[in-house]
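Single chain ahead, by itself, as structure tokens, in the form predicted alone.
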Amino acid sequence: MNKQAIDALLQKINDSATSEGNPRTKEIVNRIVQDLFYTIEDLDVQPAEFWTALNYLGDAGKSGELGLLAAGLGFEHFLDLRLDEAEAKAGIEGGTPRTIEGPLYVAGAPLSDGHARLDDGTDPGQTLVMRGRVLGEDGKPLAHALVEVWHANHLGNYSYFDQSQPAFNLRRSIRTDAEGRYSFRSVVPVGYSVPPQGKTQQLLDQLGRHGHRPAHIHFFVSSPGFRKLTTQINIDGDPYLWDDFAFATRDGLVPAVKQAEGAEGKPYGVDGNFALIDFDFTLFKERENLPGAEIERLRAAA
């Protein structure tokens, strides 16, 4: 069919409608079903393959997944560079980067003041101390922000999706001291994987492309009257550092990893070595005319 076929045929489809409904999801649905058409009929797409691609979203759906992909295939990262580019716009640069969120937070950690545990002491790895201030974008600290962090453990599982991990493990919410200062005490997290034989590796593996994520640490970070700030740090060394399957790594998210002991661990209940991170964040006040930092979309709760 040629253009002109097709899009008589979507005119025909859109003519169906019996009541106004939704404006806004009229026109983005149209389009995606416009471009799909397109694409079929370029590609030459078969129906088997067509039902296929379908059934896949299904299973990826019943596994879970979608939210993997949604990272894997770029998704995440596009929308936060679209994020980016709207606050530029409005003279909104440097500060912190945001990253991507990932499919894996939990609602209602427990809540710590200035310093919290994330580990129960028996998972295994160097001890970590991460530390530092939430400040706003004219440099002066934010008292009584909110700082929420998780990470996966050692074999790259994340407390409540893992039922063998007791609850909250190496999730917590911190907020700031008077002078804008938070830590927490955990272990030194490991790079993993998508699952090896789940529906985002059968997709990758058509790409050509690996499912392999670095080290890395989750964070929210807001307070009120300022934009929220979704990001996470990577750790320095980790082989897959720069080539990570979810595009998370930028510039300014690799804190440096120092070598501790000592006196230095004593505020935080550390005896002997162990890795120390400082790290600030900066938020900046929320603005008119841009688009939201707090995202709506659905996640867990405990």
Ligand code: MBD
Contents of the next structure:
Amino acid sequence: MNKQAIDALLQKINDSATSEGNPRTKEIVNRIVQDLFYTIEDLDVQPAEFWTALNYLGDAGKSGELGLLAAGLGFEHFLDLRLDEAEAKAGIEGGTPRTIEGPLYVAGAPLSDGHARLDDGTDPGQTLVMRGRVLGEDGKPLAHALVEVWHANHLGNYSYFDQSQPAFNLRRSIRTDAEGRYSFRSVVPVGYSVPPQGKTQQLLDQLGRHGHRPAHIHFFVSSPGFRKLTTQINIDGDPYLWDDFAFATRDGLVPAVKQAEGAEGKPYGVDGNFALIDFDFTLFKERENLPGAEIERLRAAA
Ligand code: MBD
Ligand code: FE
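Mind sharing the form predicted together with the ligand? What's above is the form predicted alone.
The next block holds the full complex; its first chain is the one shown before.
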């Protein structure tokens, strides 16, 4: 079809709408339908290909993989870059970079003051201690800030989604102390891979891509009056460090992993060798006329 004929059809569809409904939804859906009509025309998409795609999305939804797909197709990282841009325009730059939340957060993790142990002692991974401070953009420590942390086990799996792990394994919320300090003891995580038999992997195969993430630890860091930070740190040395299927690795989020032992582990109840990461988080003050940094999205809760 020529473009005029397509546009006439789009016009007819738009004209079928009353003044009811939601203007924002109308604007977005009409635009997406227009873009897809043009795509179908330009690429001569065949009916069987269209139905394959539609059923693919339905199946991906049924198996709970749409969040994974959003990460793997780069949408989640793109949304981050757009938030960065909005902040840069408002003069917010530097500080701890944000990076994607991913689909595996679970609300309701146990809350500790200052320090927490995330593992239950059964994970064979190397003992990890991570510690640091939460700071404001002026470099002053933020007392009683909230550090929510979650990560995968030695097999790259997350509790709740992996029913073989205890509830809230490797998930905690930690309040910083009066000097803005947090610390936790855990085990060094292993990188996640998308389910090999799942719908996301099926598409990645078609795209000639892998579904691996480098080892990482997720954080939400928040304090009243400050913009909530959603970020991750990566475990340096992972072969996928700069080859993440979700494009989430960023400069400034790859802290050194030191090997420590002996008395250094005492404050954290650790004997023997352990990996030690020092990392401070810097938050920006909330400002008017900026898109919120607290993202509303459906999340698991236990
Ligand atoms: C993860 O652990 C993750 O962080 C992302 C973004 C996608 C899938 C699994
Ligand atoms: Fe993750």
